[in-house]
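First, one chain by itself: the form predicted on its own, in structure tokens.
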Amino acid sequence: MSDFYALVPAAGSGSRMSSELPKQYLDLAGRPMIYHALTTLCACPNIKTVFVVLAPDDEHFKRYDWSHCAGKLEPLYCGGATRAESVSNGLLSSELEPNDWVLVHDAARPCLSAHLLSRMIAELRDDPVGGILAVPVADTLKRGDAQQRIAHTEPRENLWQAQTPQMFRAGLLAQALQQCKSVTDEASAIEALGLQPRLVGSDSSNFKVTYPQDIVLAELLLNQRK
């Protein structure tokens, strides 16, 4: 029988955010980012552990109090310069069973909530492949050109905003990055071999913390929350 693990890669400066301190320790709701997104994924009964991959010179994480995480969570500091990278080194480091399912999940989507998370546990355990939480487009799409004028309006059927997490198969999951490793999320790397992944539908709170008015709407989620 296989079991559920979540993988959360946070080696990355988060440069657009203009500040100094990494972006998945800034400040949100009282607790650095990451703190939100973790505690969810250790608080789900399904999950056995939460690795969180850290940059080899982290010196934030172990400034937080984690005891609430009542022993689920296991800091890897292996994290590498890429996503993918930092994705791989994890795998290789917690040293899964090929059949566990792994949830790669961003340090910078702090309000996912627990409903979407054991949703998407729940219709995927039995998938061949594995699946992402994803949202359908629904703004206009334009395709602009290289002096940011529109070149034509993509068409927006079909299409849909990837989220995380991404559940997959750990032994498939570090087969497909080490031979695709330029990749920006998980699903890619899948597609590579040429399976397809299934989308299991998510909402738009579950956004990725960007830019420094992101945090402002995060907070407010949190705060509706609590």
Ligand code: C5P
Given for the second form:
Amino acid sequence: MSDFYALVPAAGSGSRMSSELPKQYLDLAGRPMIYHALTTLCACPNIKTVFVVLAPDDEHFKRYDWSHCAGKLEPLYCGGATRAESVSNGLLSSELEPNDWVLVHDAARPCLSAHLLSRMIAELRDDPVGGILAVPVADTLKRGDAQQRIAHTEPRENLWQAQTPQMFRAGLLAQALQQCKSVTDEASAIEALGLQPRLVGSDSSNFKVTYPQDIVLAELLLNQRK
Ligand code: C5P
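I would like to compare: after the form predicted on its own, may I see the structure of the form predicted together with the named molecule?
Whole complex next, starting from this chain.
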């Protein structure tokens, strides 16, 4: 039987946040941002170990108290220049079996709920490829030109916004990322192998904190759940 693991790339600098402190350590509802997703993943009974991929010179992670995740959380100081490189390095260092499932989740998606996480595992555990959490696109999509004028309207039928976790077999994912290094998510690398990951319906609460104004919304959601 294969086991389930989580891998959280957290070696980014979060330049769009205009802050000295890397995004994953910004204060969010009284905790560093990364605390929330790691706590949810560590609390999931299906998940054996949660690997967190940090920058080799990360000085912040060890300053926080992780005792509530004891025995399940494993920091790996092997982050790379891109997200894909951090995930790839993390997979190498974690020494998972090729058949193990790995759920890659952004440190910057603090509002992942336990409910979505367990639903995703239940829906994908017998899937031959794996898949991702995603939301059908609700807004009308405009393609802009260089002058920031609308060039045309994109049809939104069958369009989904990709989120994380993205859940694949560790061996397949490592192979896919070796062959395709310029991707912004794991599913793109799997697609490049000619495979079709499954889309598991999610909701917009699992958004990625990218800009300063996203912090306020994430705090509202997290405080409401307390
Ligand atoms: O910058 P962005 O929000 O797209 O980053 C998504 C996730 O990838 C974050 O958790 C970030 O820390 C991580 N990342 C990484 N290594 C990099 C760049 C981003 O682990 N070189």
